[in-house]
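As a starting point, one isolated chain is supplied in structure tokens, in the form predicted on its own.
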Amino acid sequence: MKNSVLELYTRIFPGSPRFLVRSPGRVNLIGEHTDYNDGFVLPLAINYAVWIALSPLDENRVELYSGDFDQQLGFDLGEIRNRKETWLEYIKGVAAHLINKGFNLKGFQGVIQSNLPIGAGLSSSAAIEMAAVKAFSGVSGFSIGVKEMALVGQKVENDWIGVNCGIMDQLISAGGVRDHAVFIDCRSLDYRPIRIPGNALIAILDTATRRELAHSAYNERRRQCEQAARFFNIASLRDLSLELFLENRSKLDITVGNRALHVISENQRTRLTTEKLEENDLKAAGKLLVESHRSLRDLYEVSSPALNQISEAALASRGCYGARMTGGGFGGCAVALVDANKAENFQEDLYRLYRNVSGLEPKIYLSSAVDGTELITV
């Protein structure tokens, strides 16, 4: 990806970029839906991403080209409005909200190149504003830390793009750690790298199906979350004790109630699964995975049968140690913990097994684990 997006810039724009930004997707190992309830969350950084190559303009302008959707789109640092249904409406949003912070924002000419899936569970979306936030910094002359870069790629999903994520995907894009999954406090916005057994491996399951109507449904389980955290009187779930929920449980809306205990039991899990990795026991954060899935496909209704449908094929495969959906649901991927010494057996049974349950055919990332996102002098 960094040779192809330093050709692209040379084929679209005179001389050569001055900066190159790689900004990482993410995949959520363990803890979901619990980000935007103030939880605890287990992603890690992949070794796919978004790329700019970029130069500054002597303009108050930016220029940016698009190798995935073949389109060049721009707008003025000065008159950030009119806001499309495009690409460059994550570009133009962090953009207004470093504004709005009081940085001093400098115009350049760019490319912009992924090898994330969109629509896929990834945080694409997520990559992008990380990347946009490194690209203004390098151009403008300013440092910026990962907590506020996260901080401000929310801002632009919850106001700009109106989508009310939480602080996760943001955070580990732009602090992911080399090896390590990152087991972050969504709440204080604390994280701790966990080291990822030098035996396992991380496999992304792309079910071939991407997401319909997830920011509404997103929005609603936000909103039947709040009106539960209402009732107890809590900030947020995070708060709530399991014993204290039982106790008040049957006085909820079903609903409702099947949402909260998946917040509260997931941040269990995300936990137990942090300790068992520390611990090796591979077996015992695989069975958490499985755990988590029913529970989002059961309580909190955000699976899909395909969704479901290669969760159950992964754990048929030979060296699977467990596997649950992963992201926002709907659709897009699901995460499977496996035996890298089996690696090319449980890609090989996972394929042949989802194929034939599902008609589709799957796409399969084995990924490490890499560091957040980073601005290159080049």
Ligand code: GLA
Second form
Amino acid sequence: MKNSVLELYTRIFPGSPRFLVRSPGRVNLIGEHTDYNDGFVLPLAINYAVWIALSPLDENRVELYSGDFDQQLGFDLGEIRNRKETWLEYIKGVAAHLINKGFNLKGFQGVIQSNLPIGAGLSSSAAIEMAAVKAFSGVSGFSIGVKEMALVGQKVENDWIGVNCGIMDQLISAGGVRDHAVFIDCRSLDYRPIRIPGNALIAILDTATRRELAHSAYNERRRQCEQAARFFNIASLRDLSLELFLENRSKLDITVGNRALHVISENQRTRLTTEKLEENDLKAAGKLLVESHRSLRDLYEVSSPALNQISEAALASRGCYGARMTGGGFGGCAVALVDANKAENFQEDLYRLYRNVSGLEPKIYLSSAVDGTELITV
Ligand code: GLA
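Could the form predicted in complex with alpha-D-galactopyranose be given as well, to go with the form predicted on its own?
The next block holds the full complex; its first chain is the one shown before.
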């Protein structure tokens, strides 16, 4: 990727770029639909990323060519308007929010290219946002920490793009740690790297289906969680104990109760999974992944037939400790914890089993965990 982005730059602009930015996508191992409930998540940054090659401009302007869309677009930093039209909105949104926070931004020209599948639930938009923050920090000469970067990205999604997401995707894209998953407390935004045991492999399983109606269902789940928190008079479901929930469950709407039970139990599972990984107990960690999937399927109702089929196919494949849907749901990818010595057997079985049951061709990415967004001076 690195060379192809450098080459692309020299094809579009004279000279060579001053900076390179690499910003990874993510897969979440466990802790789903917990981030906007102030809960816990355990994602990792993956070796598929958005890249930008860029050089400062004297003008107060951004000129960017997208290799993925074969399109060059630009905007003036002094006059940023939200048109909600193209991939450029992510860059404009980041610029607008950084300016709002008091950063003095300089312009740049550059190219952007990604090998992250778009819309597969691997957070390509968070990766673009974090790449844009780093690109501006490079040309403008300021430094910015991981938490602050993530908050800027989340604000862009919420206010500029209109997607009501939590903080997980941006925080892991910016703060990923090589060979580690990262346990994030989504209330304090404190995070702790958890080493992925050497005998384990994280497989990302693309169902070849894409999310549909995901936005409205996502927002509905958020509202139901808020409704449950209001009922218990707490700031968020993070603060609800299982005991108190069970004592009062019958007074809650059944669906709202199911949503709350998912969040409470998922937070517990996420904490337990970190312990099991640290103890190198892959069997126990895998079991927790399977429980998470059931809870997302039956209580939170964000799975899909394809996600159920691929998770079951994974479980029936050689070398699999556990599997579950990952990300927002309704399509996209599942994640599996696999015995590193059986990677080939696993892929062979999964491919055949999923294709037989669904008629679709899965894509399998065996990903290592990589560091978060980085700025490289060329
Ligand atoms: C999407 C959102 C995240 C998170 C997940 C579900 O990926 O962007 O903030 O809520 O769904 O865990």
